[in-house]
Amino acid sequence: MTTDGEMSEKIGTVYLVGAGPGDPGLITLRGYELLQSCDAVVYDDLAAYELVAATPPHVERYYVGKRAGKHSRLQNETSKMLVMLVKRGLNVVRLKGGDPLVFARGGEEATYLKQAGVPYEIIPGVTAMTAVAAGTGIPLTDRRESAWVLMATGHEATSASLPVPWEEIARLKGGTVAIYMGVGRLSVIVEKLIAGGADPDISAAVVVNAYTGAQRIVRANLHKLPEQCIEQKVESPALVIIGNVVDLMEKLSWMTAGTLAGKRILVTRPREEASEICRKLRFHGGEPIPLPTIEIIPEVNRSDWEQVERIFGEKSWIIFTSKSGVTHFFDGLFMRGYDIRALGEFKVAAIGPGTADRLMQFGLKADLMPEISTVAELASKMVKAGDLIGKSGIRVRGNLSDDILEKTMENAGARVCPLTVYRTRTADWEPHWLKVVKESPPDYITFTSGSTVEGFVSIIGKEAAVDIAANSTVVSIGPSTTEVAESFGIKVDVEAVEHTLDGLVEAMVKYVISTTQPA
């Protein structure tokens, strides 16, 4: 790959993604491997956070969205950068929410890559219009009461937009409207409506967030729905139908607010390790923002390796302290020409029941863990388990590890091989990430291991990192990971009692219950 800048004899390809509105599980399979597989991404305001965080590292990530009028570029310099990415021999995945033809000014960006001589495709996505009527239960057609469907655009956002002939389309009687980006004039919209001759108390709906855990339905006749979107302070990203089949919402309406509805939570678990939780918080109807504050990469030392190996036929213990841990050492026992059955002697430890569901995905039981998953209990456990006089173990570790349970089980007498597998490092968040953050702090912050807490304050600075953290509900996996919170200052308001990601969850849900419910 060239430098940033630098011209390459071979030209990549852009490619023009929809990512489909609200849930990520939206985006088409041939999206989400491109995104996997892309250089670079350009991505807009709408597109999932989970999407995009989950990108491998070496994607370069480039912010370009648009809300509510405000441009963090101009159409044409978002054209000119994909030009620039694939002149540079990088396969590009231009992401947009919704599909890249709809309102999402694909056409133009299709237009100015086949003049300046790039290859692109075209990849379709679920548009707004479609996952507003399949999570609210609003038809688009049915024949009972439409027989057509009209899209508009309600944002007139320039001299060179053509405008909607909003009387022309009152006329049509029969069927479904359907306008994007229609909250800013919506007054404006509905009176050119009534003006032209349509039913002033026909059914019409404002859908705030469709298809999220967010989702909020405003619905009302359509002289009374502006009211109604100013009183109960409605916001984009919003879409306006207007037809008898709203009517049919009562009846076929399927998707339910969570108990985590409408709250923002920060997940900052590494890329590869988020989408776990993020499908657990989206089940309750939270919205996750997986901004992962580290980065766990494979270390391979061969010195540790080979001490290992000679205790490889012992009695001994073999101790794992991570899920990562876990993972990694299984990826080097396999690399080194082994498999499962040189552990036949082991007797195996796992500091929690996360650890140990990852053990067990590859056939491997835990012999011992303890109640409170933190290294020092695990520890004292293994001391109290029986005589480790002349017995070997083995640490399976990462780089940032503390070395309290190598001294416990040698002062008890064993001898103890430290293997680490993986190396923990801070992640680097795109400035866009940082602002949204630190001007919108999250309703609720998620951290499941110390390192996690450690590079949040890295990333945001300590004093920020505290401020934030104050303004939003602070949830920790275990006391470990509570006791690093704490000493930079960041209060935990709630600590799961089972330390797994199923336990953090399920303290976030009765937190919410507990300080919602009327006294």
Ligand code: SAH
Contents of the next structure:
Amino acid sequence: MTTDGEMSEKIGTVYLVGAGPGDPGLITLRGYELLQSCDAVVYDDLAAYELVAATPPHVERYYVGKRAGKHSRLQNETSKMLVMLVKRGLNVVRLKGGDPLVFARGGEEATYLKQAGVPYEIIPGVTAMTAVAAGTGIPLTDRRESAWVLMATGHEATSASLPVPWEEIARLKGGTVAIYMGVGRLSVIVEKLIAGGADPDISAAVVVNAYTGAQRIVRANLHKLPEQCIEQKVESPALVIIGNVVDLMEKLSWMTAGTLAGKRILVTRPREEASEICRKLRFHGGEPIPLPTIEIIPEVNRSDWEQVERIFGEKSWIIFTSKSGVTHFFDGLFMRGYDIRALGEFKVAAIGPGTADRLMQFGLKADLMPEISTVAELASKMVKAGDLIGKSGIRVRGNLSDDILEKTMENAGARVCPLTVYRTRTADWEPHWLKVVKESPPDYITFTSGSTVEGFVSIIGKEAAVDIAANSTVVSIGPSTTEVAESFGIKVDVEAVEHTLDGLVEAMVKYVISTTQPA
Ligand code: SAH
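What would the structure be for the form predicted together with the named molecule, rather than the form predicted on its own?
Starting with the chain above, the whole complex follows.
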């Protein structure tokens, strides 16, 4: 997609939205709603990608972060891009890490928009400083210790920006200083503060990746802080905080690192099925990267439905082998004017607990479910349940499902109507994500169906896919998925015992514990 399509009569609005400091849960409700209703989103590395990944499929996405190159000219180019997009009549969310008006050049973007006559709105976000406070238990103000807070940038001054008066700040007592982008020049800053009269022994801390599973705190008295940061290899994003309030952390800290802390985890599930697993991974401190390798598109096959309608009311089986199958079946059923009563006489089979759970959401309980979630096991269990002779059955499926089930049941005397309700196709990855995954393979790659593996291989190419997988820990939801992975030469390191998302996350957590425990 290009940004310079046709100009429209109607002009859109730019929403400068604060995404919060990293955890997607910290965006405001207003910001989230705009992401769901906008036409385009322009984002960079500081905003949680999960927020972008969860936008509806029609939303155009433009990455303008560091990997887009040409960093120095970027600001102007980003503003121009925003104007181009609104002139096409699109409502555009410019998603920014933290708050758009705190060290985020939101003011410069707004100035450009104003000059171009483009309407805009600004939606605040949780800034890194308050996320640091909440994540560490360091109050920014405190009636005993701090009567004021000061936010400063530690970024090297350019000719266009004002210098920070460190020596003067050093003379202020009884408050809290928060320094954004300060780690790179920390020793110079600390030197200036101490030269200006700051107490070298005052409490200070550097907080990395605040309010995420990868939060890390380096604590030291002011004069020791730069050395500690080097020793502990502190990386961006990190915030420096100085003041007596830092001591309160001992009593008030509450966040503990999860088992998956700091792990980058590729989630290959289709977009609409990804948020649940991302939440579960975040809960354990992991950093999910939702890059669906497949897309699920609803399919309405009229002749399939006509056949199926003829057996409504009979005592038959209806068989579901995926969550997507359940969702799209009911969409189709409701669209055709039926409701759940159409299935009144049916017995229901589900391939596994995930599919059974989805059925429960529609008010249907699975009567039959195999121990091992494969189509072959399901088919054999159905045959063992007996009484198939002369019966009809409905197999709800996607376009790629194999027909083992249909064949096995037919051999046992049943007549099976296949009902294709969705189609799977390979998803597109934005070029910079392709680069990210190729250049720095994630710690974990999760596959939750054979088709997610196939999608991964077709997006990346077989050789590179095998290579990337060899440099990551590959996690599979169950034996069918593992089989597909191994057919491409992708070695599966962890297979879930229970073939559900919970089972998959649990298997990862156990694996991390078992591999990090001293022998
Ligand atoms: N607009 C953002 C700030 C962008 S400047 C905001 O309001 O938070 C980038 C700096 O923000 C980083 O160098 C770091 O100092 C700080 N920062 C952003 N996210 C952070 C996080 N999760 N933990 C610690 N510091 C963070």
